[in-house]
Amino acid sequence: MVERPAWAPQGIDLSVPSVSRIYDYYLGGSHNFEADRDAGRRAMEAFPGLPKIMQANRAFMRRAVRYAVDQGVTQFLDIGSGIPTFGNVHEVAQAARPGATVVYVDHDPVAVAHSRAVLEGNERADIVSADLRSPRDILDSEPARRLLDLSRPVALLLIAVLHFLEDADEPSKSVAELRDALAPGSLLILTHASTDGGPRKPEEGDKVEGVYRNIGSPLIMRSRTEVERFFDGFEPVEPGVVAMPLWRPDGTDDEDDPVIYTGFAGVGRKA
């Protein structure tokens, strides 16, 4: 039997991977359990390079935040923001601007008790069990209506989110009705994994696919046009959606690496 630590909710299976458990894995985290990281070593040896890829997509959503407060954004949005680690947008944002406000969304019981934990006398950011798949259950929360002023500006972040909804979950027309909530002058600041133009090839994504998809949580690799469309009704913010080392780089990604160019990154301006 699989001893529960003690921040680990009551009622959730140990036994079961969870995606932001995964995730927190490949960070280096420490709050997943065994069945986290036998599944996270099998999508490894499938998808080679994978601490390298999240850690770049990390530095792409800290550059973005900072590129937000620069713009005068002061208020974010984080959809399947998963378990906290170093670097999170409330740190960043508030560092940066500290009256920034963050609202934290998430669906894993993992990511949102150890958010709460976290977040525990800031007053200025909270987290709501939530899925993106519902837009309207995070809209209409507590948190949002309490911290976040829809008549200015929002950063949308969806970041590594997206993938792991099927086509079927039309995430475009959740995309769309949180686009349609936001003030012009928002921003949608997304990554979304990808084999196209990277270095991985599609048999390698097909792989990796294979390993998510047996645990409960099909994972999408998209390509480039179909990352695009996600922004419909934002205007691009230069470079537009490239590989993550390259949206406005400030030399603390391993650049020489090439694993690290796999998957897209971009932001969009609401006009």
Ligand SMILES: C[S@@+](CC[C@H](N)C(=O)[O-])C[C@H]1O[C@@H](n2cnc3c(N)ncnc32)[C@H](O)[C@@H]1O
Second form
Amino acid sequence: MVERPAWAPQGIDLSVPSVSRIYDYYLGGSHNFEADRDAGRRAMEAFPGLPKIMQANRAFMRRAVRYAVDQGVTQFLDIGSGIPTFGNVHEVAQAARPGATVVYVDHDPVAVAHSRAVLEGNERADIVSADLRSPRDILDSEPARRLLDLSRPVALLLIAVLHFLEDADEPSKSVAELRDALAPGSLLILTHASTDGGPRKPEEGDKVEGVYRNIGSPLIMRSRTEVERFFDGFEPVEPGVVAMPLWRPDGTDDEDDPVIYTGFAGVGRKA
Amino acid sequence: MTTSVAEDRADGLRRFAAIWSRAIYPATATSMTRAEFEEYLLRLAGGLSEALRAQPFDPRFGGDTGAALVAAHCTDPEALPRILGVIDSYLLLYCPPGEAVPADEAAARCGRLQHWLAAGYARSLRDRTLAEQEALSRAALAARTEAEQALHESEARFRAVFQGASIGIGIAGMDGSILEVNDTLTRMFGGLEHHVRSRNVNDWGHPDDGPGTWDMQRQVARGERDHYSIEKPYYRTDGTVLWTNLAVSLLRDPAGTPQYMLALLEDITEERLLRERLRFEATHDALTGLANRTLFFERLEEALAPGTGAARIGLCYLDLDGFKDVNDSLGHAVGDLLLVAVGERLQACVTSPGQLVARLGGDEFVVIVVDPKARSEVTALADLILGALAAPIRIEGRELSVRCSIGIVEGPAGALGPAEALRSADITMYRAKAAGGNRFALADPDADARAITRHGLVNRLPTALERGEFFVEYQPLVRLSDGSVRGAEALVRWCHPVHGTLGPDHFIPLAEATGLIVPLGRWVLEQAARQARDWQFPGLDGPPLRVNVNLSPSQLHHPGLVPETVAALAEAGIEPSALCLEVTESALIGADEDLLRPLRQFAELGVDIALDDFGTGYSNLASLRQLPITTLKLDRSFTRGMQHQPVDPVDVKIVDGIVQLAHTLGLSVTVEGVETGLQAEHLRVLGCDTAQGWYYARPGPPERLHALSLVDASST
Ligand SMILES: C[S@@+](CC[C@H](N)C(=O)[O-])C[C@H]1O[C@@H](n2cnc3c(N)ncnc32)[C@H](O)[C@@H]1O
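So that was the form predicted on its own. Now I'd like the form predicted together with this ligand, please.
Let us now look at the entire complex, which starts with that chain.
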């Protein structure tokens, strides 16, 4: 009898670009390999200005987290959290409110391992290796049960992750299942890729979709209406679903590249 | 003054930071918002401004600033010239170090701060890059270890499942070579592992493989099909058969290329045996082991199925002649043994796989011949069957002769549906039976039509009694010596809604065949008994009028006959002597004691017994002594020769002889079919006691007899 069934799934293949490492590359980090950078460069070629969009995405995330803390929501469930880098959710949240708790979730094993290393010693933040497509696994995980009190409001972050779920994955179903598990007053904070209303043409969107499809992690641009539909069961928080820089800006951005108006951001409150 | 200096300084710093931020932010990848970033730069600008003024001058703060900018992800190569450019142009302008530092010294300090900043920036970027790469590698390693751990656990789990599974599991390469099998599978094949493992999937053919099995297997092997499941037999290592529920799945690698074939096998050998046994039981007759009605119809439908079925079809529908007698006289146990023996003989007659013998029920059998080469094949088979049943069957020391009647239908398969084919064979069989039995008849539409009439009677007969379609007529019995009415024979009639009034000849054989004779006979007896009571009108002297009722052979076998008759007499309130039961001679030929017992009981009760149709069968005249009879009823054929002049002397002689014999034995003689006065006179002279016939009266309603009697009474 051979030792291991030859048809069993193999381990981790670092030659396959990973969404989280490509993203780190956009953010000027070095948590990436050449394969990731190569894919990142191809995406940037197809869709110039991607890093600036990501920067706007990160900036929105920080504003939204602070908004949540201001609203008294100090528990965070960040799904699709990626590779921890400068200015993570727990840093922002715990800087604003030392007692804030954060549960990160990602399905990329390297991102998870790295998060684990970064979060070591932080009693109020932890990482779960799980998939957004299986919300039960997330909610039932040990860190979620330890760090989140579901009878009180939670801020659910789905930042730049829903566009990695194809329609066949039924992203709305996942969002609804998470929503149903959360207490009234909980917040849904999300951003989503789109060419709708932004300066980039749909063809460019198609091209970048192609890059991600090639690496086996399809990216789906969705229209504003489709993005708004994710907020079913949530009351929109002013100013609703808007381009990322327009969501409660904390300064002027007149001098920025207009590419940052690509994609949508929004916050909703569960009634 | 100091306040205003401080205010001016703060104001200058703020302006510098704003310019600096505006220049750098577009080239950064920092996560900070613009406002946060400007705030961040304000702190750094404050540090630089301090350094410009500090005594002694220490340029190292430039290095710290470079590191801080790297930490904030101002790492784009574009960022550095912007960082330095703004310092170079605006730092001294907005953050002048004051009088203590002369202008050229200030410019030099500013320059050195920039050099240090660049160096700190470069060092920090290098360190950060290395640190992040290392952290990433460590994370990748950790992730890989974890994945391997998980894989290991899943493998361990898989191993446990694989080995502990109660179903057999096998994995084969795309060429069919067996790579792995679990213990269960090895055990199922009853062999050593290497016996199973050294094989190729394609060696595992079995003659009973379902059609399409190997097509599906080939499709999987070519990657054109992902799954199939079937029931499949295998040879075990010892050559016995293993039946399995087999599910085969194609396993692909992540890129979709077929890699392995996975087979899950469940041993269903016993289940199948059980299923086969149940199926056998459901489709076979428990007594004879022959196919039953269900299987017969299945096979027939299959043969008649348009397109896929046979071209021609032959049916031999077979019914034993006189089986009922055997059953009634020798009991069901013997009857059953007889059926078993008949079944065996029939089975021996069929030799080809296209022929099937089935028992439809009772003593009815049928043989299907699928695609007979010619009609003669079917008739030859019928002959073979008749021949096979010709030899007596020995059961419990008794030799039983069974004969049968066979109805044959033979023709193109498309012509008839299964039910019609069987019906036609059934009707044809009746024709063979009506023609005397022990023969076959071939279906022909005209004969069918005639037989259907009969058949229609058979179908309606069971309900006719309930519907009150029977009635009884009476034919007077006259004493020859004085012409007085002695009684009457009760004759049952069927007022058929379609065929009109039918005499007993038309339906009594059918009633016998269907067993309806018992309730019908009882009913007639009750009617007759009641009638006899009505005839016992007051004022009429002489012995009371008697009523004659026919008893069929089957009735004699019916155990309730005597008590029911006694009850009917009691119910009607008449004496047993007012009843005469007529039994045909043929029913009593060779009768054994069991059959005679009810007759003896009747005789003891005082019921008269007449031997009907005397002279039609071959009776041993001497044996008449042993029968509990009181009367001989001479068949009309003996006296026909006396109806007209000249009277047949032979007939006279015979009748004379019979009358002498009867009287010697103490039996009275009744003559049937008397139609002329001449005839009546001769019979009277010959010493016959009573007569019956149209000369006196046809059968009619009971009131007629009443009238006759009255005439008779008044005339004497
Ligand atoms: C573009 S990054 C976003 C990271 C972070 N939320 C941010 O906006 O800065 C997307 C992350 O989502 C993760 N991701 C994608 N699909 C996911 C899924 N189905 N379940 C969990 N994580 C997923 C990827 O591994 C990646 O780390």
